[in-house]
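This document starts with one chain, in the form predicted on its own, laid out as structure tokens.
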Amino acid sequence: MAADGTGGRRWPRRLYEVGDEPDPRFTLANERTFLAWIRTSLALMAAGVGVEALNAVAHEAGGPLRTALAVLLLLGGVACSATAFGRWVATERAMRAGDALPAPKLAPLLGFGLTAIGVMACVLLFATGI
């Protein structure tokens, strides 16, 4: 249970009963990294709603691969935002029980995945010229 007492009040209850409150700079830089996975989970949908909105302004060859680009930037962007909150948690459990802090089982699929998106987008921008 936590020392402070505000266990009972904040929201997931049972990560605030484990543990003690960890040093808020550290709690705070863990909620930082949680609004960056969001913003690059935005970034991803966005830049892949773009790609889409240029495959329906263009009509020329290149269209199942601008929309495959499309659909894994897309998927990307859901795959982050979907385990933010589960990797904010799983830091902040490992924080308070004075734990390792948990591998981040993400960043190579985000890396990899980037690269195939980039090499896809070269492929298309030398056979489409958009």
The other form holds:
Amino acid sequence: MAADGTGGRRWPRRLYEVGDEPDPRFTLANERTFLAWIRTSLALMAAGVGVEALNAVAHEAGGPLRTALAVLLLLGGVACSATAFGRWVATERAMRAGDALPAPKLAPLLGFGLTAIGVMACVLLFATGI
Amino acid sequence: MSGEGPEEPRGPWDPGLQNERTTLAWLRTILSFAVGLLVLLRLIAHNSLAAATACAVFTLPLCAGIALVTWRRHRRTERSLRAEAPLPDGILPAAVAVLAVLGGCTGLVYVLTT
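Same protein, different condition: the form predicted on its own was shown, now please give the form predicted in complex with the partner chain.
What follows is the entire complex, opening with the chain shown before.
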């Protein structure tokens, strides 16, 4: 249990029931990592909406490739933000229990996925000349 | 890892400025939210001004509210660090993650309906 009486009121409770308070600097670093994931997801979403908005403003009919690119970027953004909090909890729990930190499962997917999206954007650029 | 000044709470708690960096990360995130929101509102206004206004009335104060909560969280963290008490919990991160997912879903609706 936590060292003082506030442990029971903190949420999520199943996290704060495990182990001891870690070094607060590590908790803050974990929080910044979480926020970096959220910003990454926001950037992906902005890119997705931007790809679609370009042809909406230009009054062009969007091709299926462009819509697919936008949807892919947005789904990537949703995946990043949907898993970010779970990862924050898992990291915090590992630090409290003194375990190894969880592996970033989404990071390789994001890396290779962005490569695929970059190639797709290049194809789009050359095929349609945005 | 105890604080340096037992009497005077002067200066930062640690030379790594952990709390300040964390708060700046929060503010960057809120700023990203606000910018994305403004762009999305502008795009929605292209189709329906009423829908954009309704969205703005609800979401822009939300951004300001989160910034306020972040500032209070910064001060609470600073007090907790000095008192060696537990840091703030996961409610604000969870809320922001939910908002990000909602934003992404709004973006998906926009892309699939225009």
